[in-house]
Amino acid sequence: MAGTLLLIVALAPAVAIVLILALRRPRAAEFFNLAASIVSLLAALPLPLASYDGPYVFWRGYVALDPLGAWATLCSAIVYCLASIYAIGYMRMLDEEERLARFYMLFAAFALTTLIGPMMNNAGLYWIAIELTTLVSTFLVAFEHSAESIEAAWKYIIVVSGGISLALLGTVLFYWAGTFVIGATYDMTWSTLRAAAPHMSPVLLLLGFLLVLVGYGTKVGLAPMHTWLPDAHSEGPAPVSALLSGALLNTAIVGIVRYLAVVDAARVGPIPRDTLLAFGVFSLFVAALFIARQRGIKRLMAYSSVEHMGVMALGFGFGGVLGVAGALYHMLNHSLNKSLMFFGAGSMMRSYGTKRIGAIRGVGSHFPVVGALWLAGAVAITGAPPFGLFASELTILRAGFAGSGIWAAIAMSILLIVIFIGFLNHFRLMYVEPAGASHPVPRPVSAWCVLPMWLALLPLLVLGLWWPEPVWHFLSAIAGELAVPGAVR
């Protein structure tokens, strides 16, 4: 059963790409696109009762089903179907008709390998994953083939690729501490990396460990690391922007947080962890001086990405099960409100034909279901309530309080609030008409674009009010595979 899940969620886009390149009829790869995305969503969502028991490995140990995986990949199908919905909206107004086969097929591609990633159970192959990511979605970033989209294009392969070499380097030295102990060769699987851990050299775990976290750091978008992240996500198209930001930053702090679970059972000291913490403040500062100056709407959400990255980070750094579920909670919640952040951003950059946020006023009163539920994704975003990422970011507070990362928990308090004020007054700006002010009427906002604005905010709004026990549940015994026995946090 778990095994045929995991084929229809890869198997779904793998066919799409290969109809989208046989037809190659605009229609045509909407329509397999969207249905691609509704089988891996639907396949997708019974994968964390199916992993409860897991690891469950396949194809020949390449593969495996447990529940951090499992959770990965369900936000990534969510995205992935919210982002389908809207892109056949939202590609329409780009008046791109004979291109647009080619963006569907690359975007499935894109999916492919979010959805994949995680559960790849050799750290080798994870990193091949994660390097397949890059080199798709960079096409993706440069489709609308501006000066400024091409710049971003080159400045994210540019720096990610800087960063995934590091993790490549990284991952060698793992795969050298376990020769002294395994043999000169061996099955670079998580749980092998994790069994051998304690035998192996502290320096050489320790080592491996902070260029991975630099490697794969870049591609979550760590402070100071981030730097292709705004230009990226500014000059793709939205529905790129969404899968960027909701699932490929999940996909790739998964690998982070499997290679803490093996430098935590080598006991390394508290090094690991301190650093993650370290790269979680600077994320939150870095984001809350950007987010007060940003000028650009797409690169404001951008920068909000840096900041919920950084809370995540935190989340795993400061560890046990508070931190461990709300960081996978606020993983979800994340998913869903990036992305209807996103939805609203492109339909006002299109209506308004500006980027920049003072030259979008009256949002409320030209659009007002769309206006509504942008607003109500923008207090959400900042982490208020009653909404998921107050949940979960106060459970990952409550993380940090109770252990020994009091100063990182101060530190998050502080730059949340500040982050709320200064993101929330753009929206102040936008959704505000000077009297007398004259602009032209924007144009109307596609139904494909307002269905996924809905769809991502009101299980938003459920998660906020009420969070599942079974939920909590899985996410505590996610939290408990990744704790090691006797350790004390």
Contents of the next structure:
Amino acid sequence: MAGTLLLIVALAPAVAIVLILALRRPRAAEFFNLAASIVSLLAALPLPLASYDGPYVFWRGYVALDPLGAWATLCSAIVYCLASIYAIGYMRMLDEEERLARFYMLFAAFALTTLIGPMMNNAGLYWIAIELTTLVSTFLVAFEHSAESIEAAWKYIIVVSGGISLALLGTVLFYWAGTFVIGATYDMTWSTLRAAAPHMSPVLLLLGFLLVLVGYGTKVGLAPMHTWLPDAHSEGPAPVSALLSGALLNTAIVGIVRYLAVVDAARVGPIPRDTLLAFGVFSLFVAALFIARQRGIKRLMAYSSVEHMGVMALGFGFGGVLGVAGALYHMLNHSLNKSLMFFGAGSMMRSYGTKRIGAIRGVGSHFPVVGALWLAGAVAITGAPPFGLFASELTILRAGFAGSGIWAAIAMSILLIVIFIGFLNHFRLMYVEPAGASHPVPRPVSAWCVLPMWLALLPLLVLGLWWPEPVWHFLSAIAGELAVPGAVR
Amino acid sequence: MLATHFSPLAGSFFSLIAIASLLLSFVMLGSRWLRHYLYAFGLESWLIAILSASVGYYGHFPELYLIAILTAVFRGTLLPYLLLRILRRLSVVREVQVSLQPSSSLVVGALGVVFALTIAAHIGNGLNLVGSVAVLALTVMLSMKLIGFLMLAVRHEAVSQVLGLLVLENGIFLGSQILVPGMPLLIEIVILFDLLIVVACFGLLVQYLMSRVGSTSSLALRKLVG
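For comparison with the form predicted on its own, would you give the structure of this protein in the form predicted together with its partner chain?
Let us now look at the entire complex, which starts with that chain.
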């Protein structure tokens, strides 16, 4: 059962890639990609349920289905499906008919890498999966072939490759630390590492973890390693931005969480968690500064991703049931919400023909429906009730005030308020500020672009009003699995 | 078989190769000519291939022979060839503007090695490995990491940046041959192939850079800020 579902999740985009390559017709490519994303999502929905009975191991132990991986894969599948619907409307506006098949092939491949990344049971394979996400998504970022998008792609691949080469070094050090306990050759699965961790050299583990944290942290977009993120998110086509932000970043943070569980098991002291908390607070700080003074609409969304990755890092850093469950709930909420925001930003960008916030005026009167959805999303993404992010951020804050990282919790509350004001001020200007006389009437938005916004907003509202009991149980089970029995924090 | 169990002769031989590779990284750091970087990188990769083979021989890891052959073919021959092709297509032969003169970068690189040695010695103390080849391997691994990042930071040509990344990876590969010779074969092979794809991607991107931005220097990439 679990194995079949996993296979469907991964095979659907893979089959779509082959079919798109075989036919090379734009309309067929759209259809196959959309169908694959729906099949993937349908198979991913029961995945957390199937993973509940403990980790299942497949393919000689290289792939495993555990609750944490299932949850991250589910988030990726949701974003993939929403972005595929949106892409149909958005990509038709670009007038790139002859390259559309190539786009959808890369798009499905990128989705495939983010879907399978969290399932990797081997630390080395996980690294390879993350590397693959970079290689595929580089060409999606560069898809529009403008000087800006090439620049963004170049920065993306250089910064991220440099970053994850640090993660590779960390991985090697973890393996080396294991050889003193297990022997020269072993399979570097997460559970093996955790079991052997208490006997490994603490100083080596610490160095390894810090390298891995900086390495995968680059991919997650934690400040100060976030420099590629605003460029890549703002220059790629909007569906790609949604997938980068809502799926890729989660896939990378899963690795940090798994390594954190390993060093937790070794009890190497407070440094790993404190470093994670420091990165989280610094991400919020950088995001607050750049959100307040931002001029580009998609860069605004990108810095908001830096912010939310910081919030998640804080949640995992605080730890405990509240922290981990809050961070995981935040993962789902952020995936839904950030897709919504990028969809809105992409549509507005195309309608007004500019990325500058200063040129986008009167959104509410020109676009009653899209405008309202986007505004609701903006309220939600800043953590205001009654949306899902309010619930998850509040849970993370509770974890912070309950634990020993109170300084981080205080900083988080202050910075979230700053971001709330800064972010919504841009929306106030875009909605309320009267347009200048010279502004042309914006182009209408296709229904393909509106539908996924509804599909993202409604669950977000439901998740904010009602945190389902089974979901809470599931997330606290993951927290229990990650926690070390009898740990201090 | 762990790094500590190698015979003295094997240990000295590994040390020799590791130090020679480190010196080659300094050759890259001290030159402005892109072609020199390329030759130094190729030679370094061949040294790593020899290292793999000898670790396989002394440590009885037969699968390392395969790694050695693949390293020589991919890293030592194919990658330099691909990069040479990119280089031929561009009209750039040397770094014109550098943030740090080659002579100063040599000094900074040397400081990096000292820093790496301090960390490696500290870890070696904790593991009772003082004086063994493992500490040296760790030092070289970390120093090549630092030198690679230094190259990324102070060089602006696209090809130098790609080579900087490859030096980062070479350092890891070199160190891991000595520290963890038993690392599963599958992982190592996939990482080798992965590198090939990376360079292919870079090749394509360099073309785009040439045609759309009109330059392959990262100094021209100034549009996206804030």
